[in-house]
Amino acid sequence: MSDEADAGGSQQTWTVLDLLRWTAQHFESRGIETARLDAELLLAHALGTSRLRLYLDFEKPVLEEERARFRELVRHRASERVPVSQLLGEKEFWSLNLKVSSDVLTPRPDSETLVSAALDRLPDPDGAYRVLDIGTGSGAIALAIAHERPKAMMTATDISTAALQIAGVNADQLQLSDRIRFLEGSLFEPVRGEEFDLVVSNPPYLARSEAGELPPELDHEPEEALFGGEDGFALLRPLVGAVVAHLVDGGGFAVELSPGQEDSVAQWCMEAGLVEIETLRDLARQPRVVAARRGARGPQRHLED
């Protein structure tokens, strides 16, 4: 049977359960690992309801106009491998609902490790911390920190005007706009001369030389948010090299990276004069974040010098 018929075509009465079963099998046949979850999210979106409601309405017939909307979503997901988040226009991260599009990197569960590392270095829940998020994208990291530290003042930068616009919308929706400023520019350029209690970043760290091995969904995300040059270090190295000059004494630093990069980044942290350097693992037990602190004020060494 054809995709069009089985994804809610007109040859029979289709119930919610019928559509979920067929679509999950269809996604599995296309190599989509989260087949059932994707089917549920897309069907709930097409029906204008919640995933929980789907389970309560398993036997409910689905109208033709609803099936037509669902078929289009299934086609984009299965044939074009468009990420579910882009089809829905939103993604949950740190229990916050964020607007996303093809202009920003979709927030991933791995990046919650970076948020945890940041909060550990901002131990006072009522601290009036100054925090810098470099390469903010959708604003996910900065907004999660702001949500957990209600007196922190956030600065979030990005080279993409479109990304900053989306981050601004997310800040407005979460009612956090009064505590976050968005600046356009690369690395520390927008904050020359400023110091912070914490600097965090989820920079582009994938190696372009490995692009052919990556999931097809990444073709729909902005290249400048994914790739850090041929080896993945094009932004990581200058980021680590310059961070000391932008930290107060005892200020924290945490950066997300790809497994296999942690030893190099930790070494650069040490050479830059950072202390208490540690590698943190994500839920899959993969090295995901290198964190450190600035020690007592002393000579500043820059790796790029």
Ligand SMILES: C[S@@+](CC[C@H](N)C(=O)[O-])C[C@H]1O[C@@H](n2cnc3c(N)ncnc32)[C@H](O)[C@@H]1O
Second form
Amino acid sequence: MSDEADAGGSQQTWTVLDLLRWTAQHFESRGIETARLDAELLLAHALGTSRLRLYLDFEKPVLEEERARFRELVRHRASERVPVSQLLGEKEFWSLNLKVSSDVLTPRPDSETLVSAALDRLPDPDGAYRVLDIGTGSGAIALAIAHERPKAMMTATDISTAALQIAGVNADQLQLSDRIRFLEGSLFEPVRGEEFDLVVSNPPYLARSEAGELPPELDHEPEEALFGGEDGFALLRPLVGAVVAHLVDGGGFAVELSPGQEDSVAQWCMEAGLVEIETLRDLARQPRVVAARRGARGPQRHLED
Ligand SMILES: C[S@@+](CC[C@H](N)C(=O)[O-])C[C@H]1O[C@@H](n2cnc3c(N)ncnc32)[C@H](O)[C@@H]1O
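Let's see the other form, the form predicted together with the named molecule, since the form predicted on its own is already up.
Below: every chain and molecule of the assembly, starting with the one above.
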């Protein structure tokens, strides 16, 4: 068998294990790093079952109509490099099942570092905190925080109407809609004059100058979710510059970034008057988040106010 049209396409009997082996090999030959995992996720989806169930059903023959569904998924994954999350229409993040599509960035495991940083800055599990998530996309960060802090009131913003629609569906599905307000607009524009106990953001921070080196899967995600201008700082810089005005005294700030951007962002935090500035690393030990806090307003600032 040589091309994907044959993935379970011939007259022979195909078992679950046959299909997994063939497809994993096929994905590998196309340079897909998570070949076996992707094969399992797509086959489980085509069969309407779970990955665990596949392991119990290795020897079970797969029906032609199920194989036809699977072939379509394999083709999209291998030829067009559509991300598995978009083929499944969902992604697990912080143990929450989230709807995703090509209108939103698929939440990444790296962003769980941002959620942890946020929760560390909201220490009381019953605190009625006011939290702002800028560039909410699928709602991943805001919903994870809302899930962990059942009295927190969330505000989640984005410039993308389509993303906010998906975030709204996710909030409904997780029964968190009553504690999350979605607002459309750029950066702090939709929350003019408001202050929060915590501001978090995973803004677009990739450098457009490096677009050619990125994996082909990113072509299926929205440009405005990925790129922060030529150098990646187009949103990070104004975000850090404006955050102080939206934090209560002692309020927290945590922002995700690419490794290599942390020193500039930490420097801008310092220039903005933030304190307790630290860089946090993701599971791969890469710098991933800069977090800080607004100090108490001194007399000087009151005079300025
Ligand atoms: C990297 S994605 C993060 C999505 C989600 N928070 C997550 O962590 O999975 C960045 C998001 O910021 C939004 N965005 C881009 N420019 C923005 C702006 N100027 N103001 C607010 N949101 C913006 C994009 O539409 C996208 O949803």
